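To begin, one chain is listed below as structure tokens, in the form predicted alone.
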Amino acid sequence: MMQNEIRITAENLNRARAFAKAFHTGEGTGHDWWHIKRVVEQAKLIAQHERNADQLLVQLIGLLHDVPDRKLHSSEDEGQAYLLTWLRSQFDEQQSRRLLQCINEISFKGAGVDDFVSCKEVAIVQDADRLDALGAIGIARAFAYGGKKNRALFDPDIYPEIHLSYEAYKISEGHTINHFYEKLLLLEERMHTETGRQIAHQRTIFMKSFLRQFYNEWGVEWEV
């Protein structure tokens, strides 16, 4: 189990908090610190539901989950290093090394790519931030990072595509709408706990009831 593994402390916790909210603080595509702190929230409330859960190891994987991002970096290694160089400030470093794979376990890597998650505690927290990609918060959170990417809200004519792999998901490119069909509306089926299944289906019913009323308003009729 991965708490046999590392052990975290308060003063961990409390380091990884700071490191964190300096780095996401301002951050304008909807990886700011605000999401960060809404996903921690949500994987402690999901963990009180799962048995032999590491609430400690829970929240040091959420706070530090977007930290690599390769969104918010200028290559994807780059990410990695700037996270792993903090992480072994703070662990030896098999413990770090561990971290890191954890850590990257948690994102979305395209609809056709299967999920794997290594503990119960990767599961909860890949939980909690799709449920902050679903929802009212889910759907400014997508047209914030549309928005920042220079992205068309909508295009009639180009429709969804299944990424059948990671670098055909890095890539692309396509309108905001389309993200809803190739990522966000599929989260409900993909979650790993019962609490998060639950969340997921309410908030992705009011995704489709926004879905419907967009294209009523643009005049379009598109499958919902």
Ligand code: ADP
Second form
Amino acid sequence: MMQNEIRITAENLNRARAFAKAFHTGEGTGHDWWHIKRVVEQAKLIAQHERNADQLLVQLIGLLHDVPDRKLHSSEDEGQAYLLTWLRSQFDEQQSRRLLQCINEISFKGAGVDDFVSCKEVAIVQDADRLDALGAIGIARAFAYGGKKNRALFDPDIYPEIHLSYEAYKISEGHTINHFYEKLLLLEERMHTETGRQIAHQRTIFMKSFLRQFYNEWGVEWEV
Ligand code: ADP
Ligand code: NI
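So that was the form predicted alone. Now I'd like the form predicted together with this ligand, please.
What follows is the entire complex, opening with the chain shown before.
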């Protein structure tokens, strides 16, 4: 980590794990505890291939990355306050703010919004989180999310949009197939690490073949 070196202890990680597990268990939009566990494992694996990555920091950010997600709170501010309160119980004010900043950099903010990551550890967790939105599990999560939000599976008359701002991305209510074009198929290009890119490539090929089969069954000609 470049700024404000933060030393993470095994004790910090144990507490973060218990906190994240209690928060995410049973969540129904694909942000359940299993998602967090998969992301942490994937991030540890990616970190092994990266030079000078702080493994403990990677795990801490991985464990906490979805805690402030606005989708899991009644507002964006509430999510921020919830995580910050916990961070302050473990770290000093400056470290807490820095960790919150790292975690806020992880999430996808729209097809037309550039990613900004301030350190290698954030880049690694972002890759791991995005890999979990791809492939078979990614497809399952997308439809689980769409179902929870009462969204249609597909509507061949409604085309994808490229969201140029985080605001526009957040309020979009398209069908789930459009989410593939508005986010999922774009992630491979946006990977930071070579390991992430290789896995993303395989998973993207699988999603494209799923889409072709889907259109075939539906009887429409959509571009993949
Ligand atoms: P990030 O992981 O970058 O924070 P999200 O929390 O938005 O992104 O995405 C987490 C999961 O929820 C992903 O698997 C994603 O595909 C799914 N998801 C998010 N928004 C939608 C949507 N509009 N339609 C279908 N799935 C969605
Ligand atoms: Ni996530």
